[in-house]
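First, one chain by itself: the form predicted on its own, in structure tokens.
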Amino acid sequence: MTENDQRAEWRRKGEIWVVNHERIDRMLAPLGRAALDVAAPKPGESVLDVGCGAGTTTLQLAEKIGAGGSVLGVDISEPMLDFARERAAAAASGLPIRFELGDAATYAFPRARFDLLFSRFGVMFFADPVAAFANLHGALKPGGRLCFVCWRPAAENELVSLPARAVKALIPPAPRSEPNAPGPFSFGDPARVTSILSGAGFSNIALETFGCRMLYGVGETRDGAIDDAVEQAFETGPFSRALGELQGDVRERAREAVRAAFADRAEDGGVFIEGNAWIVTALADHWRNPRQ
């Protein structure tokens, strides 16, 4: 997929995500908080937020580092960045934030500029991840920190596995995909992640397992929360494209099957699903980067 293709795809996705940003932020909140705790941004630091999307983590990072620091949020989705800028403008004045549209794999970052590179589910889509992380490595100061959160395999995440099991009997099996192809679950293999980062020049690479219950549907009633979860699965989840392609009676039967699956996860307060991720950390070692 060319960069223009990616921009078109992320424009489409971005328009959907902007409409659903509250749902998405609600679901990802515990994972983002855990990664921020590990990253430990410090007052006065310069931070790069990769795949910043609608700007939630960019704002959170800015609050941590204060007026003496700076945060650059980079994303390839123009609709999401436009929304992120609006959110930042509406936030408390003085937050040291700016946003840039671009592909972090090739963006001409200032060299040795950042103390911390952070990402919440924004680094799994690079066509050439070693080259992309080498580019990002060059933006970090010597000894600078990398911290990102990414999904463990799809089978370990009910975001995909729950609706997939529900409609298995209704739709033909999808063609077997290349496990390392760019996508939300392409960093599920810890050995692959370690190899990518090592090849890009990083050292002290560590992956920490993090699992949590994610709030996936809310509503004033139990049925309302289940309906909200079903709507999100059809609109924004990783399985949404497959569900969205269903037509007529099959689509209605699939919706009912997905609804029944989420009903099993409903309790007081909403619909909760299991999420499992890696929190990945590393250090930039400029003596080791083979691409610089």
Ligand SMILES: C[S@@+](CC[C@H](N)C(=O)[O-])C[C@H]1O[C@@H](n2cnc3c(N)ncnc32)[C@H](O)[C@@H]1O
The other form holds:
Amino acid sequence: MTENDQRAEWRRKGEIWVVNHERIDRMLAPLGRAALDVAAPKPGESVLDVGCGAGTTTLQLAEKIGAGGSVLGVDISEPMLDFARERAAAAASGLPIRFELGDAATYAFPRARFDLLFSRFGVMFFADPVAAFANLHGALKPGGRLCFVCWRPAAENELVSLPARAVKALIPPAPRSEPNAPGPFSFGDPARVTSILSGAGFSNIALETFGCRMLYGVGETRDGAIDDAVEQAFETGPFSRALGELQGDVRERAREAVRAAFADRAEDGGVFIEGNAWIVTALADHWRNPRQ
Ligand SMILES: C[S@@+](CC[C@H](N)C(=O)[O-])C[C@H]1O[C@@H](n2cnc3c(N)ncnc32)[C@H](O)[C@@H]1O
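Alright, leaving the form predicted on its own aside, put up the form predicted in complex with the named molecule.
Below is the whole assembly, all chains and molecules, this chain first.
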């Protein structure tokens, strides 16, 4: 995909994300919180939020570092950034936040500026990940920290595996996709992530597994929560395109099958699905970066 294609794709996804931001944030909250705990942003630090999207974690980072620090959120999706700017303007004044539209893989970041590079699910989409992370590496101060959360493989994430299993008998199997192609699950293999980061010059690379129950559907009643989960599966997330392309009778049968699958996960208070991620940490070691 060219940068223009990526921009167009994330414009389309961004518009959907903005409409659904409350339910997506609710679902991702425990994973973002866990990564923020590990990243441990400190008052006064300078932080870069990579693929910041609608700015949820950018705001959280800014609250932690306070007025003496600064946070830059970079993203390729205009609608997401427009919404992020609105949210930052509506938040408590004085938060040291800036947003920039750009491709983090090639963006001309100031060299050796940041203490911390953070991302919640924003770094798995680079066409050349080693080059992209080398670019990001150059933006970190020597000894600066990298911390991001990314998905473990799709088969371990009910966001995809649960609806996929439910409709298996109804839709033709998707063509085998290249697991390392840019996409939400392209960082599932820990050896690959380690190799990308060490190729980009990072040291002290560590991947910690993090699993949690994600709140996927909410409603005033059990049925309402299940309906909310079904709507979310059809409208957002990695399996929504496959479901969205279904027509007529097959679509209705798929909806019923997905509904039955989520009904199994409904409890008082909502529909919960299992999410599994890596929390990845590394340090910038400027002496070992082969690309600088
Ligand atoms: C799954 S979303 C996560 C958004 C946000 N971090 C969050 O947790 O709400 C992935 C984000 O990465 C952004 N993105 C994808 N490729 C990018 C690139 N090359 N440079 C900057 N942002 C990118 C997308 O526009 C999108 O906002």
